[in-house]
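Next up is one chain by itself, shown in structure tokens, the form predicted on its own.
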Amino acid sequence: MGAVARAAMSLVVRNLQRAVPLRRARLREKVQAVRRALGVQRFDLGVVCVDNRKIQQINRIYRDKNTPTDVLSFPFHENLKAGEIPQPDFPDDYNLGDIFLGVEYIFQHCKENEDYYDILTVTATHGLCHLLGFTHSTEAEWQKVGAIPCPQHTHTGGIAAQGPRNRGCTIFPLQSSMKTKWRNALK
């Protein structure tokens, strides 16, 4: 059976914490732009914002790491090749999975001159990359997965990669098809 064509699907952003003020509409708007740019807007996606205690609990249960973290991803489609868009045969399979954002952890690691919502978007994009099959076990691999288009660098035809704990920005070349997608999404 072939893939079923489908219109834009839901993006659910839930805020299950009270440690950090959060405007869900602002985060939702930014994540929607990323979904459009990556061509995955026809898939359901859940983004759940939690505090340090909850992200640490989830990290301990699923990764055996008893520490808070910035993002954890739970893909609906397992064993995707890096960057592969799922090709579901059934309507119920148009789901990418869920991203848990440790918004308290992210807020605590933001620098003074950084926009909190931009960092949330970078982190959510990192989680989305995991849902699309990207993985990392080294810092070099992390840099690759952390690579996202950056509006202020579109004139260079590159993307910015936010390093671990926001240690800087690196520019990587974008394929021409991705340049067009990002420019259209960021308009």
Second form
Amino acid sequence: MGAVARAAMSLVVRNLQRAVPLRRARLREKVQAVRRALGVQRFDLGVVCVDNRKIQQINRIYRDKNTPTDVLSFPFHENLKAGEIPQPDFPDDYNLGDIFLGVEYIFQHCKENEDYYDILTVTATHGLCHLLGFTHSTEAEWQKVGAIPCPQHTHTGGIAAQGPRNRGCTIFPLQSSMKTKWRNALK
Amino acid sequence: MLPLLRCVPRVLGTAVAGIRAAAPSLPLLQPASRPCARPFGLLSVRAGSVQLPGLLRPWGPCGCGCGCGGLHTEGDKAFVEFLNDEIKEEKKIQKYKSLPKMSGGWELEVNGTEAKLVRKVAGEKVTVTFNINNSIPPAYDGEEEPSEGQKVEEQEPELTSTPNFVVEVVKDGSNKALVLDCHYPEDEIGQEEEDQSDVFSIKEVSFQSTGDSDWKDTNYTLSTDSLDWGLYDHLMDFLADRGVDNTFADELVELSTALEHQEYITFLEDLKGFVKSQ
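Next up, the form predicted together with its partner chain in place of the form predicted on its own?
Now the full complex is given, and it begins with the chain already shown.
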């Protein structure tokens, strides 16, 4: 496959739910910006928007957690080192995998002063990082990325604590300068 | 047909065992090889006067005495009884006695198997048309054995009607309609897991003149098979803004399934009446 075709690999957006009205084109635009910022626009990516019932079902099947959550990632390439961009030998392997966005869950936990599509984008980015091998285990891994904001909602299975800021996030927050760099990259 | 059947008693009269009626196109009308006690000309066609076994009954007036002039065979009688039971069962499982309403202010017009949903919003008229004929995907037999404790009947999925539907959008004062042909995914009935398809998809888009009743093949038709995904998402958002979203698509399935079931029951009743000729 030539370089032109590789550059045009697809972002597929699917909306399987009716709980939350969704602007597909707006979500696509935001996720495309994320792909460019991470340098993975050559890779196919699936973003599937589902409701609480569906994401709870997937969470139960694949993580043995019978609760809805905000995002679940299914990587195409396994065992990637954190932040490693795959170097496939075959055109069909230019694929990162699929991200399931629990859009209903995200909407329900979105605060009034928060932009829903910004939160969707941040959550999708978080899922994308998992497709690139990132986990939550070490601060070093997050610092390697340098520009991944901490979503306010955990995807480890639920909200650990109530309150406006502390929602059980188990990953490390960015420094403010890194958050600015990230927001600029998304514009 | 009439002359052929009139020949049958003559064949009976030969009293040869195993003689079959010379009516290869009527396999059910096979008289038994009984010797006929009376000359042919005196054979009566009144009920009970001629001992014809099997499914043959005399040609009109009807041997059962109803006087309808139609053919009433034992097969017809069994058919009518079957239809009676079928109609009763179908009415018992009928989910909606009247057609369900669509949310969002859609007006429904039904013409036989074709239904139209119309909505006027902010200077635009949106019409969604679908036909329930051939709208139920084929059911596939499950390959898995029933799980322990699960009855076989519970595995049978409900039949749902998922018709293709056409959305026409016309702006006030314009004679141009944007027409979008939409389909439901072609999944096997009952398959719910691992489903990552949109609730519905746009297959083709075209402009048509509102004055023309027939589809113009000479107008450019955009196929979404190889369409830029960004453009596709804009088209889906366009439809959603006009009330054709996932909620609408789900409700359309309910409406179409109810209409199809209603038409099926009506058809069975008409069929019963036709076979009975009453």
